[in-house]
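Next comes just one chain, in structure tokens: the form predicted in complex with the partner chain.
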Amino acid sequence: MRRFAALLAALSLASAQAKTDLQVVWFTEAPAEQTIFDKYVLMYEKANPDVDVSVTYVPFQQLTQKLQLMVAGKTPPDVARVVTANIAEFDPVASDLGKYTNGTTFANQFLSSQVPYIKKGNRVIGAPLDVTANGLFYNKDCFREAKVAVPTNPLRPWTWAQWRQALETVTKNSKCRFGLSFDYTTLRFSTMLYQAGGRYLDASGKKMAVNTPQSERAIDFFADMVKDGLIPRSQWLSGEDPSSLFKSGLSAMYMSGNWNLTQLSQVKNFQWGVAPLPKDKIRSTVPGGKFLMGFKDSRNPAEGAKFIQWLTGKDINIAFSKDNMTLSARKDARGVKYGTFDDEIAIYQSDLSITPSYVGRDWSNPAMAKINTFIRDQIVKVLLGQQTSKQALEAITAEGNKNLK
């Protein structure tokens, strides 16, 4: 009996060692999206009973170091959940998912303004797990309470003047004392600079493009509103978190994007709702995203792109997508009703296809990931008056230039 134990035990560890290890790192912005991740890790280990999926959950701004160092050390995970400016960084140590499946054929099923990310040459370095666009989040309440009416139809939205009147009216007329919370990335800034006729980059991608009157519209547009208080001053000059105050019920207005939109659900003190993205001379989103991308020195290259493959295939992304309140990059998602925000989403998908090609074209490039900062600081020298947009647009262009080089 006891040789029969022993025999028993042996075979568990046995068909236990035989499973195949599949590292996943996967970053989190809310807790609600490591419960929807486990419940898809079980699902997939249960189609796959000889893989053990181990997931290591790490926070959003921690990722890049944590994956850094991973790759340093020669143990980077066979599946890491990642945004746009690790995929470029990481592409030379990216496994290429082409090996594994027909290349061209996998990264067609990707909305198009997705696929300059992941193709790369004959190579396909990763794959869109979900789309992502700036917007704007409004507190529902604050409008009502001071009379002004917001958009609801996307083709026509405000126009920046009356965007700016409307929250100057709003913080005068309601319990919102600040006017618009806006996130502390240059992507989020780059909305504007966008819709003002900007760019970073040339139709070659090789020179920089954003030294133009359009741009100095951009950020004189935007230093104006952090002067004049309608953006606190302590969210881009002392880190000071803006979702905290949009959630509070204090600002009327929040520049983000639609990745909130299941962490602000549990939002109940207010009433909130998305807006159009207002207007300059153009209207414009900023397309970014989260994709899945395998490393080729990692123990597991093959099943990470087995992995990868069936979490972005039609059935699973679509419901992964629902389940996240994200827009599935999928070609073949459009038109999927979620059952909650579809108005809210509608008004996203609009913005996004809207959005020229050249921005999705910008942010693609690895030379923005290195200036992503650079960027930053300088819009944040012109906010302290410590130089003008002209000179901003000057520094970025150089130190742009030299990182294409």
Partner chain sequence: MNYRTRKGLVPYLFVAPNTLIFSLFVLLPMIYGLGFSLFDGNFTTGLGNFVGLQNYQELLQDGAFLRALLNTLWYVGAVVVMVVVLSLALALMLKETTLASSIARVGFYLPVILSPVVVGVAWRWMFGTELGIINALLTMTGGSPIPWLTDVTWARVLVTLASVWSMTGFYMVLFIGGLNTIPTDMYEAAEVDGASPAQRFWKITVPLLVPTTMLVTILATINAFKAFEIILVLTSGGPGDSTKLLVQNIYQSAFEGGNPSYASAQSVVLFAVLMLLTFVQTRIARED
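Output the structure of the form predicted on its own; the preceding block shows the form predicted in complex with the partner chain.
This part shows the chain on its own.
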């Protein structure tokens, strides 16, 4: 009997030892995210009984430091959920997914705007878990009161001139005192820079290409809207929260992005919607998002690559995106119905589909993370009248080229 019990114990131990312990670092921004991811971990373990998934949850603010310490200590996780700046920073220590699958075929499953983040030469250093897009929320009550129609077809958006005229009309003829709340970020401003035909880097990615009349036009158009009071000065000069003014019903529109859909669903004091982004020379948004990446010195890079492919595969990724109310970065996810916000999501997807691929190439360059705040500071100097848009672009070019060397 004792021999039998010992044999069972030995078999049990051998079984436990045979299991792969997959280490995952997952940042969270809301408690619901953790609950949802736990569900998918259980699904993966059920489909792969030889794998135990161990998840370390960290607040977003601690993610970069956590990964830096793990990499420095030569104990990187097998999989990490990261943002655009992280995937550029950890490129040198990333696992190459191309070793475990056809890299080109794998990368081409995703929107072209996201491919520059993950495809580095012949290597594939990660996979988009979701994609974000800048966009315009609007107060339906105020536009209705002012008798201003908002475009509903993304293929026929306002021009910049029509957009500005609409904002002026609504602020004069409705309870909305302000035309446009605008997030205080370089990424949000850059939506207009790309629409004007500007870009930050040249095709080689080794030289700044932002000092152009197109970029100058974008800064001047934005500065004029601030000067004329359509965009509250306090949001870019005093740190006022742009979302508060919109949620209080005092701002006709809000330049932000799809990640606010769930939060704005709590707004009950007025009806709101999502308008197609206006166009100037071209239509464009600025894509961002979250990614999965592995590390070449982790314990189980092959199992990590398998997990990444599973969670970004069509069926699982679309279900995961619906659960989180995020946009899938897969090309074949366009048109998928979420059951709520379907009209709004279709507008974001249309803007993403038309966005030039060089927008993703700009923001996947590590230099952009280094000059992000510098760019915003130069725009603020224009708003304060301390320099012209031309001088701002010259300063951005000099700082960018210094970081590209």
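None of these values were measured; they are calculated from a predicted model. Under this definition, the rigid core comprises the largest set of C-alpha atoms superposing within 1.5 Å between the forms. Numbering follows the first chain given and starts at 1.
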>> Could you check, with the core superposed, whether the Cα atom of residue 77 shifts 2 Å or more between these two forms?
In response: yes
>> Superposing on the rigid core, I want to see if residue 280 changes position between these two forms - specifically a Cα shift of 2 Å or more.
In response: no
